[in-house]
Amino acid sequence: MKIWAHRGCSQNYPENTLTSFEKAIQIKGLTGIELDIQLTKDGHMVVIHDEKVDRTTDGRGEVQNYTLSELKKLKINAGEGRFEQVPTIDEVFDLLEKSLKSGLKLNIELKNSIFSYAGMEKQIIDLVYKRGLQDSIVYSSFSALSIERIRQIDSSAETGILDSKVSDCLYKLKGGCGADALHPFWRGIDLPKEKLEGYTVRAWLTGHLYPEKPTGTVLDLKALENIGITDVFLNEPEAYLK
């Protein structure tokens, strides 16, 4: 079983900032890291899950109504007096390279199945190239269309598509979006593990998320692996690979 960080190590540190990043690329064994990424009003790439800035900043409204100076002035609560900032892709990068050029993937979620953000697939391929990371990324999103778009400006990407249930996950797969892996909720395995077989199986999870208290409890991979699953993006990877 492949192991990911879902936004960092999201259950201990604030999720998508540079803190969970930097607790993620020091854990041994590590397969990759999971992000997401959305435009502000002038452009810029940032890295937020929400559509709205209200759960994890001090800030109300929508991440696209915001300039990246505006956004940058909201504060995250990093507990006992600390905040951080909302993160941009650029940042993350400056961050993450090393690793990435070392063997660590990054996953970066394309947020567009509510706003579409017309040119963020080109914005974000453009800068990976620029970079040198074409190599350790995969991009997904719940947007068929957007897995499609990404694959037309570069051929060679992996891609990953996104969906509760894997059935519908395969569905957009085989209807043209031409996804190399199936991104489904954990729970949203409906189909039998030979349906899968040949395909990458990366499932995504919720649960507790900074600042709830960890509850302790460990999946049982082994039975996730049983039903088809090969990689797991996970809040608290470094409980699995101590």
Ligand code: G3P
Second form
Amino acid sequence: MKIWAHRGCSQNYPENTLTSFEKAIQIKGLTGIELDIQLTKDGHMVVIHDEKVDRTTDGRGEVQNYTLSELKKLKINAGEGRFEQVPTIDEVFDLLEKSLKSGLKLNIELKNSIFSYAGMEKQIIDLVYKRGLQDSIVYSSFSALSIERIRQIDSSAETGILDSKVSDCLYKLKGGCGADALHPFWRGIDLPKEKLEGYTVRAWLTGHLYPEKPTGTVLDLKALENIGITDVFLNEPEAYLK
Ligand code: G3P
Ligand code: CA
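The block above covers the form predicted alone; next, return the form predicted in complex with the ligand.
All chains and molecules follow, beginning with the one already shown.
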């Protein structure tokens, strides 16, 4: 089973922050890191999960209504009097560059199924090439149209199609978006293993994000492999790879 850090090490540190990624690159045996990107009002690519800043920062409202400099003033509470900022993807690349060029993968999820963020596909692909990171990236989205656009812009881009159920991922893939991998919710494996033969199936988990306390429950990854899952996005990868 291949293990990815979902939004960085998002159980023990605030999700999608430089600290959550810094902790992830220290984990031996980690396959990759997953993060989410959106666009600010003035067109900067920033790393944040929700369309609104409310849950993870001290601000209110939609990411798309903030300029980058306004967004940078918001605080992410990291505990013990420490605060972080919403990172730009450029800042994350600065931090991860060495690891990515040494074999670590980065799954960039384009968070564009509520707001489409026109042009974001080309913008991220251009930046990835400018930084020479094209062999280390997996792009994903819940939007089949967005995956199709990515593949049109860069036919060699590695992609994953997201949905809750693996059958819906497969439907979108066969329906034309042509992704390289299926990215379902881990409880959404609604097809027998034989139907998933030959596919990369990267399953994501929910729940237990910082500052919620870890439950101590560790999943049986072998059981997940047995139903056709090849990779998992975990909030606490450090509990599995010691
Ligand atoms: O990319 C896998 C997973 O992160 C998708 O769901 O809501 O955590 O972005 P979400
Ligand atoms: Ca995500």
